[in-house]
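Read the single chain below, which is given as structure tokens and is the form predicted alone.
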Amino acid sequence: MSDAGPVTRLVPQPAATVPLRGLYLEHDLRRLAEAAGRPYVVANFVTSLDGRIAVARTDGTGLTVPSNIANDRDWRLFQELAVQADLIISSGRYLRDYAAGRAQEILRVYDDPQFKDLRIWRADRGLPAQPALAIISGSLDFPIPAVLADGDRDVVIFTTEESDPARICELERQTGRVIIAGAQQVTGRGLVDAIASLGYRTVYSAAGPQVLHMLLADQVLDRLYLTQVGRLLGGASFSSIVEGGLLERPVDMRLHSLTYDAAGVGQLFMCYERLT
């Protein structure tokens, strides 16, 4: 699917056909994150219409991003939330998955000539080419790739009071900062606060469903964008977009902006707001 042509949008009212590109920088989400005068954290997921953002690789190597659900249209408003980003929060299983070659890219995000648009977006707004990495990992099991070990991004590595000293240590001279958020494991306000420190408004996560977890535990999730691919899959093992213990406090969010997108089998991107 290519990523021209127009989408419709339904919510809010009037219902209208507005082009597919820019429909997320329409959102600006940095303005939202200066009103907040605090870190405004996002999340984002593709999934099925069972509920499928993951399914078993055929070769037993764990989960993937199922190959018919994934699709440029919905990669390239990916990347319009990834490009208003001060930090992205990944995770030490992204890496190893990235190491072996079975990840997705967002670690060159922009790096691809139809997102050249995106890189001037940046490049206007006096930002720094790619946004910052955070890794949320409690056993600091996985390797730095090249591209984040030699380049000039800015990489923070988050992780917990038990965390094996010396491997903080190594992966301090990799990558300069190491960060306790937790004791026994990350927690969401002590991501947030720590991301607040660091001088980090705009975050968009791009981490997996205990990550997502972990965010609406402490209630630090502002936003939710979704795309619901009109297919079922089925399967025994999969992922859904959000995996962990029942939540002490349920997190509810308003539909702030719904769109259907007929291109394929049709899908729908759909934007949710914490209520507060």
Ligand SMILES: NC(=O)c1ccc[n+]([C@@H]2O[C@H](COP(=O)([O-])OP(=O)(O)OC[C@H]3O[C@@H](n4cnc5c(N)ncnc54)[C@H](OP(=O)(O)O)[C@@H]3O)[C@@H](O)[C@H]2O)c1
Contents of the next structure:
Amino acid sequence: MSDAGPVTRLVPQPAATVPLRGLYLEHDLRRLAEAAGRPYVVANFVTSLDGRIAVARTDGTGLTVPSNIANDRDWRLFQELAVQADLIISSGRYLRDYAAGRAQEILRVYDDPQFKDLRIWRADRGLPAQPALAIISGSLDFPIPAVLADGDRDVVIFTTEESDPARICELERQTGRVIIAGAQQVTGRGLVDAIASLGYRTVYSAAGPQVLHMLLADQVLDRLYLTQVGRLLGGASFSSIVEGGLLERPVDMRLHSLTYDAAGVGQLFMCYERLT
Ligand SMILES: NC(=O)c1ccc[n+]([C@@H]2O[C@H](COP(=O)([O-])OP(=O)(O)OC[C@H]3O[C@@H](n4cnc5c(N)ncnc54)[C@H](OP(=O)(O)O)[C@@H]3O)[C@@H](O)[C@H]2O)c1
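Now that the form predicted alone has been shown, please provide the structure of the form predicted in complex with the named molecule.
Now the full complex is given, and it begins with the chain already shown.
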């Protein structure tokens, strides 16, 4: 499935046939962040029709995005969102998987020729080559990859008051910055306030269901991007988009845009915006 070829925008009306390429660049997250005057936080997931975002690996090494729903057209849109970011949120789990060779670089516009236009998009705006990377972790149990320790990319680790001070010092030596943003858990409010004080505005969460719960619990998520692939997977061991306790306050979101992609089995690209 290549990322060439059009999609059908259903919302906002009137419906229209539009190119897939550029669909989410047009959302102009940087303008929204500027208008908000504070960190503007978006998250993105690809899910099966029965709500699976991750299923068990066959070798028993945890969960992974189901390969039968991951696809090039969704990946293109993932990159279009990532390229707009000042800061990408990821997790301790991501760095553990990265170290074990099970995860790839999040923003692929520098090493995948199909995203050359996105690399140019970022350069044209005078942005740093890579967005900064935020790692959320309570355990701090991960190695810092050489590409982060030796590179010029900003890395900020967000952790809790319960973290081992010696480990914090070690990570500070390697990456520069570790910020306490919660007592037993990093909180959405603590995270966003710290992000604001560091001067980042457009924030993209590429992390999973626990981080989404953290952002929802403090009502700091502005937009939720969901790709729903028309395929059911079943299975007993899986993740959905949110994991954690019942939210004290439900989060109300209004459909901002809906696009149908008929390629392959078909998928819906949805964007929801939090009602304030
Ligand atoms: N289909 C999709 O679109 C999609 C998107 C994202 C992720 N996924 C998949 O979902 C699975 C889980 O992803 P993930 O591990 O990145 O997601 P996650 O469940 O959001 O994050 C898990 C890790 O982040 C840290 N963490 C999360 N919330 C925290 C908090 N409030 N305070 C302190 N630490 C916190 C913890 O790290 P420590 O253990 O280091 O303390 C925890 O183990 C993976 O298989 C991933 O591939 C799928």
